[in-house]
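Next up: a single chain in structure tokens, the form predicted alone.
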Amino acid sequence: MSAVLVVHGGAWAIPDKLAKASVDGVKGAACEGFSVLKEGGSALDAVEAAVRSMEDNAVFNAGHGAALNTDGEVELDAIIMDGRTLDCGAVSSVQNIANPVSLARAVMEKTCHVMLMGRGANLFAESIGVATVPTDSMVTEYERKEWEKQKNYITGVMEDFNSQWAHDTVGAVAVDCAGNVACATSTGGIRNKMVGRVGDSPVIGSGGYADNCSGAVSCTGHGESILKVTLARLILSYIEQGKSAADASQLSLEYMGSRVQGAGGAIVVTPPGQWAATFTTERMAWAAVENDILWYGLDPNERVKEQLSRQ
């Protein structure tokens, strides 16, 4: 069967000055993840590679380029999940880790736990030889200036999510040639969040979920709203009822909007290779690769097609 990989770079009101960099970033990440699938790699390997690419790209709010909390610190969340086994790993409120998605995978593969947080997650990283990086190396000048402009948590979160200056989560979903699905999500959270705040991204069933019986989802948007409706699992429940990936995503996002007044986005892939990238925010940077064709978009109903080299 055909392998498919879909990525998102966050659902929010992406300003024009960041638009090209955001689209270029998701296109690059999609191609990097798909190259893993093309070489026979697993869906799990592919989503990790794609998300690492975006964690390393300072235009996105994950890893390098992450948002700052009220104390001016970087606290990172990530999840990864294998749809074949339902094995999953997550980290929350970790500091000074360049690629938290890989640390989440290590939690999945090297411990008997699902999630580690804060100091415990950092101690685990140290125990397995994951290098830490200085906070200053992860914070962009842009983020530092935006953080300094905002005075408190309430103002910060409301301005951050509802203005064009916010930026959000990254994620990837994939199905490999064996029909196995996987998801990964990573974020720096909301600017000026309270110390220790955890959003949806590392929470199974909210920020992401993967199950070979239905599909894989990675979510983005207002974390508290996503948590309240367990958005990733809600989308898959609609797919299990026979809805298409696109309809399941749209219905779930509309429900979140009407029930808790939250906006966001989601990428989905099913074991047969059906996929969707859906959002209710002003914009969402996304890209998908299937059969050596790259699809991408930013604005509502935008779907650009690009033929990739078959070499």
Given for the second form:
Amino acid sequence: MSAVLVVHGGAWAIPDKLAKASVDGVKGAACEGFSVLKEGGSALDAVEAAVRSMEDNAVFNAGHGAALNTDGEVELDAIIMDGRTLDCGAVSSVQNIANPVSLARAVMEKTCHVMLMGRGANLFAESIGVATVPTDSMVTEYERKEWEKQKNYITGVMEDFNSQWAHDTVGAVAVDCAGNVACATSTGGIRNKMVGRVGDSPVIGSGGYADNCSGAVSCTGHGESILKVTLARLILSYIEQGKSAADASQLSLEYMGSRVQGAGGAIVVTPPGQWAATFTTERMAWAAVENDILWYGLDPNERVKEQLSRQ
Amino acid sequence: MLPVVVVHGGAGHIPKERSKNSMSGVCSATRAGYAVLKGGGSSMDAVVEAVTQLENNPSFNAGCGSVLTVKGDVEMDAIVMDGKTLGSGAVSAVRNIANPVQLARLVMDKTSHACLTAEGASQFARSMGVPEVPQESLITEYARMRWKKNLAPGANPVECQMGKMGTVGAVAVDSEGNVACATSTGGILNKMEGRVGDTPCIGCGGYADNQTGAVSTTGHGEAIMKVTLARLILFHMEQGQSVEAASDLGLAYMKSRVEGLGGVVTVDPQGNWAARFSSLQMAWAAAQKDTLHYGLYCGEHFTQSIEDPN
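Form predicted together with the partner chain structure, per the form predicted alone context:
After this comes the whole thing, all chains and molecules, with the earlier chain placed first.
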């Protein structure tokens, strides 16, 4: 049984000045997640490790480096799902937590609920000894500047070009040696979003879904559009009907574009080890590891191959 | 065949002394939703009207009559979805609002977002001129009694709750063939603060698509989420299953894969509808061609003229 891990660092018109850091970031995260699989770790452990790596990396809009809401605060969303049991954990609008994906996993493993939000999620974090991090340490100069800039944009104009918005949500999917699949997604949400805005990332079936019967998906892109078509679940429904991971992703993203004029990207993995990284935005930073080979890309149809050094 | 509205008031085990109120409540809400449709209103107007009535009715776990969190507060979730545009609005863990379903609709109509939570939802409500109501006005003696009872160690709130205090919801198709859904709830008895269930999660608590149909769900929220029940039922319909078969397949899968029980109301754009449940009971009612349909126990299907009083 072949273990595979795929990560994405956001589907949007990634500017050249962020391109190298984004690609380096996803490559690093993919290697970190894959090393968990190589040591016999579970798909769940692997996706958590990969996403944590990107939450800790300030170039991505998740954990450190998250976008600010209209009040200038950080509100984070994350989801993690276990394809074997369909167990799921999610947090939305949680503040000042360095690794929301791990908090989401704690919701899954330590409570009888699937999703906790806001103050309730923060109280839960406190109760299990997860530290609160000061806002300043999570906010980058870049985000603060972007927030100030965007406060002056006319909202209507921005609406028309949702693929131009920064959508650097991060995510990972994996299948482990036992054939179990898992997904995880984490984000700071849309820059200058309304206070309490919940996007697709923490919503099961939209930001992510994992089921051993079909596969695991993590999505990125225009959140409201992803929600309208329940993108992750839609992709898996095509796989259930016999489509390949790549075709299922392409069909679903095209549907999202035509039905609700939304652009985005998705990474998919299936239990037999098929995988795909697909996007309808200008760029998506992604990386995948399979059989000690690292694949990655940024621009459409770009697929670079690197041999991982053997330990 | 058109228009149609179908309403549910919760799936589970409704004690006899509460079933009369549940049944009259869903019938009344159905009549109200149907009147909107007959008057030329849209399916969205109809489902919001039906659910608003159930939120105002203290016999249901939505709006007034909501279950309490473990701390004794009221936190509510709601969703609406428009099958024509796939537009959707939801609120989660919102406090001090009499009609979360109406606030969810405002999120859809007046913002570029799909879901607002907690304090953000309250801020938005204020900006829309939606009045804040004291929490006490939403809490019933019954809700308080169930809360106290379930604080005792060894209590099983999930089991205790099933059906006695039901999430409410409605689906409709109007004369133009547009479908819509709406769902509203106070959530699970004695839930953790900030717990969000299936109701405001698109594809779980509800989904509507003019190409296929609309669904509103009720039952064990976490189980509904794990199988994205509303979306699952519509996938079956996309594959050619009838409203009834699709609903049954979805519910059976939820029971076998994640051991969860629940109920759904489902409608397709042609006006076929179903009210199905895997729990012991679900209070439901539907209106079509001036006939009121309703039931509570599995297999029950009563009809009367819509004009006849309750």
